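So this first bit is one chain, no partners, the form predicted alone, shown in structure tokens.
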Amino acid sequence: MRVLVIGAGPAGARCAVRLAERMPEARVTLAGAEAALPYDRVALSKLLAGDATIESLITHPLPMLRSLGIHYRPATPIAALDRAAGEAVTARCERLAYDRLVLATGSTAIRLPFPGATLPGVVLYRDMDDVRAMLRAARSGGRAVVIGGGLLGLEAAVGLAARGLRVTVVHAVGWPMERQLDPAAGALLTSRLGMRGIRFAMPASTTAIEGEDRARAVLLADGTRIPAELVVMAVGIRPNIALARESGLPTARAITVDDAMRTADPAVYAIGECAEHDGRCIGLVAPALEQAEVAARAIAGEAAAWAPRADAAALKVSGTAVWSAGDIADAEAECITLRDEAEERYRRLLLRDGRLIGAVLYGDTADAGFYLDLITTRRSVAGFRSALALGPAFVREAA
């Protein structure tokens, strides 16, 4: 069997490896658009901050891929799919035949369409080439504006500040990482990053990037002008579904798949950020890797089904651990809050009908597994509600 995996990110590489392990007789080809070997995209912030090298980010060295029998094709962007012929057409018009195809095309960074967005000095933050562009711009020092206060934006801000740039983060919401943190935890994180010299403009929206030959300043809706020689856009991602859509595969926000990660074409699978399962798209590495495992098992003829879990994000920003899971935005939920300002530790638990439905942990995330289990199993916490915020050790004593 010929299996072609398009996309050499974490999900695509994991799927190719599992296919090669399960089907040693198959010819597995992994095609990546980038020239690099598969690397840890989550660790790009370390490369930006100077805490890692390009070599240390490589997750699948060429000898490893070869030992598994995987044919790796770097710098091979795919331009079209000919599903009737069972072929993928590269940008150089080469045809790659397949019996089974896995689309792991991920997502693309969004570039906001306001004036000046394409000026030299304006970069996105998504892959290794983007980090290289930021590093080149950072050599001359100066001022940088990061548009977007989500995880990627904050990582970019921390990395550039570590390189000596004066950084301002512009974010549309009143606190950073609003998808993972509540306002209180966001305020703690803002204060922590402020100690590193990072400034914030929140809530604020960008209307233009000023400059003639290159970026010179960011203009906000309230008229504020922030000088900057480097502008980083980290405002979100869009599933990369062009190949699938143009080949006639059904798509919504992303490529629609069933529980086995199979598309409407039984020969074609989709995993990771480019896939949509039961109306849901993912944006984290852990579920993407789970989907890669499921697709590999299904292609190998095994019974396999992906079951989404409660949304959970375990992150580290500027050395501070943060974690959240479940519904953290339910305005009508009961809340239990524990805060230690001296230790910069905070946890907020949201309950409904005697059950934990969401949790935010900042600074100390050791009990994350305990809270995730309560959210997932919907176990009643009525018997130990008073000790719930103190963690599992105190809950056992209370019970």
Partner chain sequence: MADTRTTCPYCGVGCGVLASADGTVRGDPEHPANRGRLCSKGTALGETLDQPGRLLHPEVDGKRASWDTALDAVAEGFRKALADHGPQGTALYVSGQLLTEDYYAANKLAKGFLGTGNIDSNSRLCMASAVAGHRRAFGEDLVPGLYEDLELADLVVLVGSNLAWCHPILFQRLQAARAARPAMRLVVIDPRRTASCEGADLHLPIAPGRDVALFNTLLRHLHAQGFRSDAPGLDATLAAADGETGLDPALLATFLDWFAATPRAVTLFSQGANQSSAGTDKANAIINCHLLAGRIGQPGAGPFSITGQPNAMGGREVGALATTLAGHLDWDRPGEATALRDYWDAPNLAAGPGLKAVDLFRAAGEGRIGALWVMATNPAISLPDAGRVREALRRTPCLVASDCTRESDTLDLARIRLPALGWGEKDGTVTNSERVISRQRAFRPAPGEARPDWWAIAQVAARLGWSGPFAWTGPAAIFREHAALTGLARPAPRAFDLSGLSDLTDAEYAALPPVRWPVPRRGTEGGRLTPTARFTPTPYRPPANPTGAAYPLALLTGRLRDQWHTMTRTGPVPRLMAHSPEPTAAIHPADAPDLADGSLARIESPWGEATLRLRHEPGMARGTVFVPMHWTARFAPAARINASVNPAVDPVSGQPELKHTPIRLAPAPMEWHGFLLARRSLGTGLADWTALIPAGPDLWHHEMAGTEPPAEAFARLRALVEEPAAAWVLLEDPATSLHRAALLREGRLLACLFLAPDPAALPPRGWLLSLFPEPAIGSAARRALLAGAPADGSAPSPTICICHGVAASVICASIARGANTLALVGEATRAGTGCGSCRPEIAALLAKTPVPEPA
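Show the other one: the form predicted together with its partner chain, since we just had the form predicted alone.
No partner chains or extra molecules come along with it, only the chain itself.
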């Protein structure tokens, strides 16, 4: 059997590896658009901050791929699919035949369409090239604005600040990471990042990027002008679904798949950020890897079904541990809070009907797995509620 995996991000690479392991007789091809070997996209912030090298980000070195029998094709963007023929057409018009196809095309960072959005000095934050561009800009020092105070934006801001830039984060909501954090944890995070020299303009919205030949300043809706030689846009992602759509596969926000990650075409699967399961798109690596596992099993002929679990997100900035999972915006949930003012630790647990539905951990995320498990399993916490916020070490359940 010939299996072609398009996209060498974390989901695509994982799926290729699992396929090769399960079906040694199969011919597995992994085609990536980037020139690099498969790397840990999630760790790009470390590269930016100088806490990691490019080499250390590589997750699948060539000898490893070879020993698994995976044919790796870097710098091989796919231009079209010929599903009737069972072939993918590369940008160089090479045709790659498949019996089974896995789409792991990921997503693209959004570039907001205001004036100046395409000026030199305005970069996105998505892949290794983006990081290289930022590092080049940072070399000359100066001022940077990060548009977007979500996970990626903050990681970019911290990385740039670590490189010596004066960074301002422009964010549309009153506190950063509003999808993961409540206002209290957001305030702690703001103050902690402030100590690293990062300023915040929030809530604020950008109306234009000013500059003639290149970016010089960011103009906010309230008229504020923030001078900046580097502008990083980290305002969200858009699933890469053009290839699928143009081949006639049904799509909504992304490529629609069933529980086995199969598209409407039984020979074609989609996983990761380009897939849409039961109306939901994912944006995190852990569920993407699970989907990769499910697709590999399904292709190998095993029963497999992906069940979405609670989302968990963590900010990967050294010295500032932030993690959240589940539903943290339910206004009717009961909240347990744990605050340690001096140690800047904060926890907020959301409960409904005696069960944990969401958790925000700030400052110490060591117990994240414990809470994620409780959220996922929907186990009753009534028996140890008073110790719940203190972590598993303090939970003594009646035997």
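If you're wondering where the values come from, they're calculated on a predicted model, not measured in any experiment. Heads up, when I say rigid core I mean the largest set of C-alphas that superpose within 1.5 Å between the two forms. Numbering follows the first chain given and starts at 1.
> Please determine whether the C-alpha atom of residue 58 is displaced by 2 Å or more between the two forms following superposition on the rigid core.
No; residue 58 is a residue whose C-alpha shifts by less than 2 Å between the two forms when the cores are overlaid.
> Superpose the two forms on their rigid core, then report whether the C-alpha of residue 17 is displaced by 2 angstroms or more between the two forms.
No: residue 17 shifts by under 2 Å between the two forms.
> Just grab the Cα shift of residue 383 between the two forms for me, core aligned, in angstrom.
With the cores aligned, its C-alpha sits 4.6 Å away.
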